[in-house]
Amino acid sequence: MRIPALLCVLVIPCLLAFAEDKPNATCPVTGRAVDPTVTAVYEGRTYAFADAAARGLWTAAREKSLYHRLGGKPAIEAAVDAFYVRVLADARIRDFFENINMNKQRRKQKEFLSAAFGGPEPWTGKDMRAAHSELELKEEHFNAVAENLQKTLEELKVSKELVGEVMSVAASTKDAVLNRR
């Protein structure tokens, strides 16, 4: 029996979806298998848990993070694209960028950014010393990130304190990318 192509174009893409969405095997708060019981839904994807103890203390880290708190996925996703803009307009520091595959690095921002303020994936990815080693970054280029960075997030109406919130974050990461010790 062969499946009608509409078919395939409508179900398919759902049943990858579902599989995609499939829970987390290890409890990310104890690091103990699962419960597959023991579940919750934050921004469409299923999270399991050891246990409803575990559940609840994630759950209230959630909505305590300054990623929720800015908005989750979309408020981040919003203030990456933004910024990008912001940045290859800076003549103090677009050369940076000039061999780069921006929508991976866009993607790499939302990824950091989303696990730098609480979100609920952790970075796995270089971390900021080794990412930025080669680039001989100065003062100044940090600098003009973090002004575009205040900038974007004063456009898009973030309140003043969670900017705040954000330029601490980014302010601790400044001996990293700078490579100092």
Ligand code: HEM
Second form
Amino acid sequence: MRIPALLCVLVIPCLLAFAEDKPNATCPVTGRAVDPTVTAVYEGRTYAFADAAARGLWTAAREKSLYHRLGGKPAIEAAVDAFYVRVLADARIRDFFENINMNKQRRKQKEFLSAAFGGPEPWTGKDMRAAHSELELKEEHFNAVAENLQKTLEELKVSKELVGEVMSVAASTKDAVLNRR
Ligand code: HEM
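Let's see the other form, the form predicted together with the ligand, since the form predicted alone is already up.
Every chain and every other molecule in the complex is listed next, the one we just looked at coming first.
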């Protein structure tokens, strides 16, 4: 018997949401096993810690992170979406993305930047050198990407100070992205 489509639409997202909210078994601060009664909720997700001190350190780090100050998940997702609209319209660099699955690329970039800005989830993809080593990128390509990122943030009315912090994070990837030592 086939499962009715409506049931899939209603039930599967609930099951996924439940699975996602299962707290972590390893403390993200100490690396030790968690005490399941010591938890914090961040952006709707529950995180567990080894003890209250670890939870305090983690919560303080979240609150002062660039990720949090930019507006967290929705702000970063909106910025990455707007950034790739610019990149794909930019004749200096758009050809690099011709055969790239852009849904996947947007998802990866959101995860990478979120982690680089101090978000709660780790980056699980390639390191920046491995991700770009086949592309033979030049300084002008990196600068065009950086310019698009800066213009995106300015268009979204992100403060000058935060734009500066984002651009520093982007600049820290330059040698790896350009495969330089
Ligand atoms: C601030 C600098 C940059 C950052 C932070 C960045 C970040 C990323 C990330 C997170 C990925 C996905 C890696 C993975 O698959 O695990 C990626 C892939 C890619 N990036 Fe970049 N990137 C930067 C600069 C550039 C530049 C300058 C170009 C070209 C103009 C470029 C073109 C690409 C392409 C084409 C891919 C897909 C490669 C593939 O799937 O084979 N990136 N980048």
